[in-house]
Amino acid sequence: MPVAQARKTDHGGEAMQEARTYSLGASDSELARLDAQAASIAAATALFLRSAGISPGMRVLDLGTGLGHVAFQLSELVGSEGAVVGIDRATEMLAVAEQRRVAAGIENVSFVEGDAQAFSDGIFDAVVGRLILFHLPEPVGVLRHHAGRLEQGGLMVMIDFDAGAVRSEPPVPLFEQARGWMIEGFRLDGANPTVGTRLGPLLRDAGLTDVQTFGVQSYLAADDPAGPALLTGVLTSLAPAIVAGGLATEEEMALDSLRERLARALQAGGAIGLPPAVAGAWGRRRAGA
């Protein structure tokens, strides 16, 4: 499907709360950050998808597909007999995802521009969402809506962050300060940085049954550049909200040098950096629901 002909949909918009704007925008630096973030949690994502039971031949809806990272992972799991539909409102991100799909010759994925909260086209064997509940004000309503898009016994799989698990060990003051800016910056913007802790209850509240959940967390050595890079990238994108909310000034954050300062501080303290835990939960549409 050529980028210029990507489909749009507004189905169900009157019945659902208007989708909130993605917190971090779609600048070139943000797209690069999303690529790095996706690479860092790809293994955890694959573990959750396989554990939940995503398998060959399934038709899967990927909510908030963004750059298509999860859609492409799903593509491999469902195989040529299956199909993946990725939906998102971010036109720029979908354009990049479609270009990547074409370049990779992937035939079982399609992208649709529309509201991931209210999409109502088709029935699916599974509905998957990674890092979408983080940004939604009423997640149970959205989950309940999409449970209605599932076949009887179909799977709903949610993957999200618990940013409350971020820390350095032993504690490094600069790292802990940056962590606080990040968590409160997300909250100021209306996001829920600890939603990963609530995935199981949210699925149950939405009427799913046989709910299972667990989490995965990485441990980054003091000299591993990934932790400082990811934390600085998030803060760079959140900076306008942090400054507007009075959490810190641009001078206090000093983002131009923050990555290097974090790296030096972790190494000086011999500290391990723990990025956000990645939580996964899944359940099935109740028979007769």
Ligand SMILES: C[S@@+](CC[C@H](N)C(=O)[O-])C[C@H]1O[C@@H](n2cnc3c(N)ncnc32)[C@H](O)[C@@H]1O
Second form
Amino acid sequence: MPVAQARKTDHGGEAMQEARTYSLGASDSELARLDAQAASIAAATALFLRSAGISPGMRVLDLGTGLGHVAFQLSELVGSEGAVVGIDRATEMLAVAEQRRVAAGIENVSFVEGDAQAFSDGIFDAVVGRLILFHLPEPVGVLRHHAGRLEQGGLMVMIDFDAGAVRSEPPVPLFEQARGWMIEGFRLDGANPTVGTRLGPLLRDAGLTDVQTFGVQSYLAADDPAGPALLTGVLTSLAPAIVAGGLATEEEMALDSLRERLARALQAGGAIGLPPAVAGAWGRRRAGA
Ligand SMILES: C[S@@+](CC[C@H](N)C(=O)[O-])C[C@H]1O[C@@H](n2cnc3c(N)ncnc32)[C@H](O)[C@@H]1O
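Having seen the form predicted alone, could you now give me the structure of the form predicted together with the ligand?
Full complex below, order starting with the chain above.
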């Protein structure tokens, strides 16, 4: 099917049932958290996409598009001669992404429901995925699958977090404790919170060539509300896994007041908050592969 005509399919219907559930759900608060998170890493994302060589006229597949943030950034880079297909298995997220696409009058993006582990409609000049490998149990297999759907010499671009970089400097005990809950909470839930450190090897193992990678680290001032808000938002979404796994009780986390307590503790300690580093890596499909 031509990319411009890509539409909702039930690709990977059975695989979707088998694939593990996205850790963070799709509630209103989770959508708001994804918007804030996307805004905080939009500049890093643009840097990776441009460095990798995403350019006008390309046909690009966006894996795990969510609310379409990356698809909309790609839309500007590929221009009216290019096309972007964003796939996700979360119907609610795609519905919001589609509403936003229509409201913004964006015509070179389409959204398709499907499983990133099995989707195979169309051949692309580039496959992009941000914050998706984090959630996939077998990332190399998925990358290899999509590398096979690239044009010869086509680009694979992956962007993901290294949550191992999260810290306060100088260390603030409450922040460090919350960081531990977050990292272990993701692990308990089957996600890989430090996958950003491994993007280069993952692309190489999937058969990509000319692989390049670098990371972007933000430093938040002690009185910047973004760090406490992001950390509290993630912990609120992960709380069921954290409590079920016995990492902490609801009383210990006290989520209702956590954001404010984190903000106060960082200010009292004059501490810089380091959010997850954002790693980007890209490689090309080997000629003849
Ligand atoms: C953290 S969000 C990232 C969204 C978007 N890529 C961004 O960076 O703003 C992860 C997204 O991956 C989707 N996802 C997770 N596993 C998936 C799979 N196997 N197939 C398709 N989508 C998946 C989730 O539904 C969710 O929308």
